[in-house]
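Read the single chain below, which is given as structure tokens and is the form predicted on its own.
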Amino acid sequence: MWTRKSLQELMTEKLANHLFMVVSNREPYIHTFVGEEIKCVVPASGLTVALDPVMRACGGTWIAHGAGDADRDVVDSASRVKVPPEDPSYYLKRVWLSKEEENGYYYGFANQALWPLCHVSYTRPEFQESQWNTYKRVNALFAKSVLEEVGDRNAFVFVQDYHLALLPRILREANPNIITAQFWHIPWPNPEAFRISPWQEEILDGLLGNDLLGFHIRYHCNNFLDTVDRAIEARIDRDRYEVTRKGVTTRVHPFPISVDFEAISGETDSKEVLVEIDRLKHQWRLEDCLLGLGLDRIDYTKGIPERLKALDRFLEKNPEYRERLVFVQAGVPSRVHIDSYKILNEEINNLVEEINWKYESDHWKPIIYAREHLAPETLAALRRMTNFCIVSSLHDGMNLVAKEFVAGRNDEDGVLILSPFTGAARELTDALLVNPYAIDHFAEAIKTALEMPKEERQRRMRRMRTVVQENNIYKWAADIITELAKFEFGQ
């Protein structure tokens, strides 16, 4: 069993020489003024979440975009800050960029182009060349941030997901004793779907700057190996899942991410977390209520909306849980400035407001929607509470709130309604998956899991509570480290 401390000593015995660094646009802290003082706070990440435990046990420095109104008023002249605040584990970097070249960078070329290009969930992907410029001038800031920090040291770069396609090559050809992973948190598409992007062949080239490039499952590795043989010229080593392409070779492995299940059930049951469940059932009058949840950022490939309509159609098919069953969907809304996520808010707020009209009664309503950033000890009391959680994603790698529902319920009680386009249903396999787009099955999902005997729960809980602690976020930093350390003795 994959620990902190085992991490550290893995560390220790494999990277002792090298720095170790961490890349990513979204930083893990941000600093905020609430009023006069300056808040530290966790951004609503998956990448970050999972990352951070990492970060503390093996130390190192984590490069990020800064974007909090505070963030440069407690670095130092480096634009270092040490962080977590309450335990300084290691460092944070912060790269400055406009508000010109977060909008075409960010919210352009990496929203707009690689996220719905990698996502099968039928969002076009709009591709603009100054959107695109803008990416490669981004992806040259982080860079120099990079190589300003590693100066003449031996490194291990760690960059992470799509934002940064092109960091690997720039390292690479600046410093070639660098040793470089990446790891693309979203899937990966067929060679037809990414085909149309005007410049497959340069996102390519970037990502096989790489010594190690890690997807969540051994599919997408497929995929990208696919993609590759279609644009561009590379030799392609199938049975060692390997490309080599201008003398470099890199690496293409599978490393199904998760999370810290040990901080995530041991807080479950903590004496915050109590208080605040019978602080929720009192504020949404959930006493006598069966509880259904969604956690999730607000996004058009979350499936929310067929989710939604899966409950529509489940208290129209059985009446006889109106007025008993409560849904929660709790999200942090994101990237709102982009066209097709107004559109999606607008469609969820109004089918929670259609649905709620059609069922509600005076002391009563089917869904309540927090559109918010919930406090930790908020998620870990839906958590607990709930009869049952839905993940309905469209396309996902991953998806990380499956395994934080099910490290959270030390009851062995609850019941998770999967959709199979996520990478965890390969792992969590005594979920209920439903196809999202099957509104019907849907919504015979939710009615299953209301119905299903506590026996039948429990067993389905432990044992995926038992893949999800054994395969936790140690291991998978484990994994890579251990494939890192490779390049440096040159297995």
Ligand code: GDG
Given for the second form:
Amino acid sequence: MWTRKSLQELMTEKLANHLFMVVSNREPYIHTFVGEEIKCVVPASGLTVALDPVMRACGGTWIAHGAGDADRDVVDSASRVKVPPEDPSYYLKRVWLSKEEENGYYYGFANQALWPLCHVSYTRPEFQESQWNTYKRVNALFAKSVLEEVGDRNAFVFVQDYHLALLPRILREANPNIITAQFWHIPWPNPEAFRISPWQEEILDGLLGNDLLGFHIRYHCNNFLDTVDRAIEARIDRDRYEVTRKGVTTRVHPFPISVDFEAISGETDSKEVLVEIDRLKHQWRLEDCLLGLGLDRIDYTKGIPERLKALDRFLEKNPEYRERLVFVQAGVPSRVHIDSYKILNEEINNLVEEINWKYESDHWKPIIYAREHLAPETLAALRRMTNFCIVSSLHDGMNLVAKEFVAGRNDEDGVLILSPFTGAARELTDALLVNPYAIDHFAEAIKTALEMPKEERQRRMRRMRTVVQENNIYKWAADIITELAKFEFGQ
Ligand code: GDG
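Having seen the form predicted on its own, could you now give me the structure of the form predicted together with the ligand?
Below: every chain and molecule of the assembly, starting with the one above.
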């Protein structure tokens, strides 16, 4: 079983003479002003949640966009601050972007072109040349920051996600001694879907500057190889899962990301969480209710309208559950400046209002919508209290909410209703798998979850817990680092 300690030992053994760096758009800690005071906030992002424990174990430097209004007030002259505040273990080095750069690169090309392009959820990507130019410029800014930090040291640079697709090639050309890996946190679609991008060659060429390129599942690796095959000049070795272009060989491997199982499982019984459970029960009048939970970053890929429609259908078909079941849809709003997210938010608000209006009584409403950034103890309390949790993504690289739910149930109870279009569904086969587009089946799955006998719930939950415990976030990092270290020894 991989732990923080064994990962640390692996790092010392394999990477002792190297600077270890992570590069991502989102920073793991954001400093903001609350009145006169500076507060440090943890953003709601699967990527940072997954990598923070790895950095705590490994040390090194994490380079990311400094997005908080107090971020500049806490850094040194090299734009660095040690984090986490309660246990400083690594450097966070911030890259500063203007509003215009953030708009073109983050809200623009990354999230209006690449995000919808890679997710099959029927939201049309938009390709604007000015946004693409800003994306290129910002990738170069990140590269400059990495190169400054590396200097003449040996370094392993671990690049994250679709915001930085061009960075590895820039690093490769500037300093061929840097060993780079990149993890693509979202799906990679088939070549037919990807080829509508007017800049597909440049994006692929950027990614093929990496020594190692990771996806969550093998299916995404295969899609990537097929896309390379169709779009650019490169030699593909399908047995070894390698692509060679411009003299660089890139290994393309699956590494299913995960969560810090022991930490999440352990915090479930903490005093803060137990107090929070009492507070929520009282605040939302949940004492005698059955409870369902949806917990997501509010995004159109997560299938939130589909799950609300399934609840509607469930209550329509099963009136005996009216006044007995409450569904809490919680989670943080995201990318609110983009039109497709504004439309989604309106759709969810309307559905919640309509469904509540249709079924509510004097003292009961079927849906509570907590659209806010929730504290970690609130998330833990909700996971622990609920009878079932719904993860209904239309398409999702992995989905950590599903794994967090399983890790949080050390009482070995609770049912997970899970979309087969998540990476997590490959591992969590004891969940109730249901196609979120098939509203009647979905409604049926809610009934099955509520009526599943305790022994069966426990049997399924126990098996899922073993899977997540064995394949935890430290194993994910250890597998990548072991693979990366091979490049140093030319294996
Ligand atoms: C991308 C890929 C892949 C949600 N609301 C709050 C909050 N959260 C936390 C959850 C979870 C994280 O946000 C969301 O992680 P996901 O994995 O579900 O989704 P994405 O953000 O889309 O992540 C995804 C992931 O990268 C990692 O590779 O799994 O497929 O899309 O940790 O608990 N956290 C807090 N307050 C909230 O209100 N604190």
